[in-house]
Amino acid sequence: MALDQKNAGPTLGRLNAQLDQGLGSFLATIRREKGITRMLILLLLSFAIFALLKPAIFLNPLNLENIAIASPEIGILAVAMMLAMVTGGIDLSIVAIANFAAITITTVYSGIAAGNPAQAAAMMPLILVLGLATAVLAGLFNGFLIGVVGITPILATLGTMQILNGIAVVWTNGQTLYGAPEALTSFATTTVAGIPALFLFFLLIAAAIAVLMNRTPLGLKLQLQGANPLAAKYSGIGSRRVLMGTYLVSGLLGGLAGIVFLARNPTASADYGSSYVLLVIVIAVLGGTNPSGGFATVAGVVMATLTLQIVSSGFNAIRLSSYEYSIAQGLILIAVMVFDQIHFRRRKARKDLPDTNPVLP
C-alpha cells in the first residue's frame, strides 16, 4: 500500500503536467489560428443571442441535449468533407456512402434477426464492420478515380454518388428499411456524466482526425498536396497514394456517419440526409477549410458544426422555419468569406507597401 501511495505522487504529477501542456497547446493554437478564434466568437455569440431571446426553451436541458445528439452525424460528415477539401478536392458522395453503409447494416442485421435474434445480436460487431467495409471500398473507388485515373474530384464523386444512390434505391425498392440493431439505439440514449455518448463519439473521431492531420506523415503530405501539388510532386510525395489514403479515410468516416444515422433514427433509406451535402460543405468552409486546399483545422470544423446546430435549434425556439434557417446558413457563410477576403487583401496591401527606408547605393 505504501509503495502504491509512493508511486501515485509522480504519476499524478506527470498527468497534471500533460494536462497543462495539452491545455497550453490548445490555447496557443487558438491564439495562432485566427479562424478558430473567429469560430469560437461565432459559437459563443450565437449561443448568447438565443439564450437571451428564448431562455426558457433554448436553455432547457432537453434542448441542449438534443443539440449534442444532433451534431455528430453532420459533424462527422463535415470532417470527412474537410479531408477531401484539404487536398484541393471535394467529396459529393459522402452522404450516399453513409446511407449505403446504413442500408447494408440494416439489411444484414434484420435478415439474420428474422430467423435468430440472439445470433443477430451476437454478430452485430461483424455486421458493423461489414457496413464500414462497404464505405471504405466506396472511398477507395473515389481515390482510384481521382488519384490513378485522374478524374476531377467533383466529377468522380458525383458519379460515385449517383451509382450508390441508384443501387440503394433498387436495393430498397425506394422504401425505408426497419430493423436496425437495438444496441445502436441504446447507445444513442446513453449519457456519460450527463454528456450524450454520441457526442463523445464525435469528439473522439475529431481528435483522431486531428492527430492524423497534425502528427502523421499522411496528414502533412495531404496538406502539401493541397497547397501546391507540383511542389509536392517534386518533393517526392506520391500524389496517388496520398489521394487514395485521403478518400479511404473519408469513406471510413462516411461509414461511421452511417452508423450514427442508425443510432439516432433506427431506419435506413436511400434519400436520408439528402440536403446534408451542401450543409457539410458550408460547415467545412465556415470552420476555416481553404476551398482551394492546403489548410484546415478540425477544431474549426467542430465549432462550426456546433454553431450551425445552435442556430438551427435557436430558430426552432423562436419559431422560424427551415427555409429561414437556410437563408441564415448562406448569410453566415458569405459573411465569413467576405471577412476572409477583406483580411487577405489588407495583408496583401501591407506586403505591397513600398519600402520607406530604401538602401542607398
Second form
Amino acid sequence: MALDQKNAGPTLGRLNAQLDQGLGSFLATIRREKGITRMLILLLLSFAIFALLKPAIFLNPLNLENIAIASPEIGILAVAMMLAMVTGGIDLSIVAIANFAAITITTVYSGIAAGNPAQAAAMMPLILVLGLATAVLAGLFNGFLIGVVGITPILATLGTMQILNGIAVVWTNGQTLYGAPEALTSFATTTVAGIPALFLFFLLIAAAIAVLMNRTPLGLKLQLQGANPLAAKYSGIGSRRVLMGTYLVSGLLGGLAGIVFLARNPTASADYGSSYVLLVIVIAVLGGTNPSGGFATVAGVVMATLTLQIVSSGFNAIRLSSYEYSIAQGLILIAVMVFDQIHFRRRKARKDLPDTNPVLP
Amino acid sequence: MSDVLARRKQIRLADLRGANNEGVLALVLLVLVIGMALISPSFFTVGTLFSILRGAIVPMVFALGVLIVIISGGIDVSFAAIAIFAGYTAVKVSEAGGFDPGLIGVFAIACGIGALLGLVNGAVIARFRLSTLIVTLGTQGIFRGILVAYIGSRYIADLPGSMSAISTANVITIRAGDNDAFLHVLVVPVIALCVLVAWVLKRTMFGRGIYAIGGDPEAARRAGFAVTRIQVALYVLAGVLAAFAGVLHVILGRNANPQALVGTELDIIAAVVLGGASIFGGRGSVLGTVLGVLLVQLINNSLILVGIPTAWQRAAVGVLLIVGVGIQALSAKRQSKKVFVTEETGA
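The form predicted in complex with its partner chain, contrasted with the form predicted on its own above:
The complete assembly is shown below, putting the previous chain first.
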C-alpha cells in the first residue's frame, strides 16, 4: 500500500482511498434502502419485458416521450402522498387539491383574458401563485384538522376531499373548463436536450423534496414522527407543527400537480384524475414507503412512478385495456406488500426483532 | 322510523347520550327535522319520510358491512366494487343461462360471489396482517377491472322477471290525492338485516370477537379469540352484505350497469363514522349507524327542499363528516387530558 502510494504519487492514492470509501458508502446506502434496489430491478425488468414484447411500438421515441410527459403529474402527487405516509398518515384529498388549483387558475386566467389577453399573459405568474396559494391553504386546513383538532388523517383528508370536490363541481357546473394559460401549454411541449421540460420539472421537485426530507430539521422530525409518534412527542418534537408542515408541503405539491395537469391537457375539471388516488398510493407503497410511517425514499417513489407508467404504456402497446391495467395495479400493490411482510417476518425471526409493524386501519 | 327512534332517544338524553353518541346524533336529526319542517312545511309529509327511507335502503346495507369492518379496526373501500361485481354477475348469469333463478336464486348467486370476494380480502388481510385500507384499495381495482374486462361492460336494462317485478312493489301505499306515499317493500329485509347484525354483534361470541379485535388484536388473541379466523369470517360477512346491497341497487335502479356505484364508498364510510363508530376500532353500534345513514340521507333530501342545488351534496357531507369527527376527536382529547390531571393529583 505504502509502496503503491509512493509510486503513483500521493494524490492518486488519496483519490483511490476516497473512491473506495465513496463506493463503500454508496453500496451501504443501496443495501440500507432496499426500496431503491428493488425498484431499480422492477423498473429495468418492466422496461425490458415490454421492449422485447413490442419493440416497434414501445421503443418508439414518441412513446418514450409520452411516458416522460405523463409521469410528472402522477409523480408529484405520489411524492406528496409519500410525505403524508412518512408521518404515518395518508392524504386522500391530494387529487382534489390539484384539481381545485387547476380550476382556480383557469377561471381567473380566462376571466382576465376575456377582457385583455395581454394583461392576462402578464399576470400569469401572479395567477399561478394564486392557484398554489389555494392549494397551500387546503393543505394547511388538512394540517389543522390532523395536528390541532386530532382527526385521523384518513377521515380528515376524506372530508377535505369531499368539500373541495363538491365546491369544484358547483363552481364548474360539473363541466370541463377550457382556456388554460397558453404559456403553460407551450412549456409542456418544450424539450431540453431531448428531455421534456415537464419531466425535468418533476425531477427538480423530487430533488427539492429529497433535500427537505434528508437535510432539514423538518424532514428529520417528520420521519421520527412517523416512526414512533409517542417517542417523538417525548423527545420534544411538536407533532402539531410537524403535521402542519407536512400537509402544507403536500398541499403545495398538489397545487404544482394541478399546474402540470393544466400544462399537459389545457383543461380543468372537478373529476379529472379520479383514479389517481389509488394509483398514487400504489406508487408510494411500491416505492418503498412504509404505510405505517417512518420510512420512505424519494428516489424509490420516482422510480415507482416510471415503472407504473411503463407498465401502463406497455399494456397499451400489447393492447390490454385500462381495466386490465387496473387489475395489474391492484396485484402489484398487494404482491409488494405481501413480499415486504414476509421479508420483514423472516428478518424478525432471524434477529429476534420486536414486533414493530402494527396493523394500520 | 327516524322519528320513532329519535323520540325514544330524546327522553333518555337527559341522563344518557348513548355509548357511541347515539343520543347526540338523534338530537341532531330531530333538530334538523324540526328545522326543515319550519322552513318548508311541504317537507313534513309521510311521502318525504318514505322517500328518505327508500333512498336509505342500499346505503344502509353497505353501512352494516362497513360497520363490522370498522369495529374490527379496519377500513374497507372495496365493498362497492364487490357489490356491483356480484349484482351484475348474478343478472348476467341468469341472462346468459336464459332462465330466471327467482329472487332467492339471484340473491344466492350474488351472495356466493360476495362471500368469495370477501374471502380474498379477509385471507390477504388476516394472513399477512397488512394495512386494510391499502389491501382493499388494491382489491377494489382488481375486482372492478375483472368485472369490466372479462365479465361484461354492457348496460343490461332487461332484468329477470322476478327482479323487475319486485322493483315496483310497495309494502305500504297511502293514497292522498297528489300526495301519494309509497314505502318500498325492500325496506323490510333491510330492517331485518339491521336487527340480525345488531344481534350478531351484541349476542354472539363472533360479534364480541369483532369488538375485541378492534380494541386490541393481541389482547383478543390472549383472551382466547381465534383472531385470524374471526377476521376472515368478518370480511366474508362484509362481502355478503355488499353483494346483497348490490342486488338491491340493481333492483331499485331497474338496470345492471358495471360502471355503477363508483365513488360511493366514501359517503358510506362517512355515514358510519358519523354514527359513532371509531375508526381505530372497538367501538360502534348498529343503532348509531342507522342514525348516521338517515342523517346523510336527510341532508341530501333537505338541501333540495331548502333550495340549495344538489351539487352541494358532496361538500355538505364533507363538512358534516369533519364537524362530526372533529367533535369526537376534541372530546376524546379533553377526556385524555382529564385522566392525565387526575392521575397526577392522585400521585
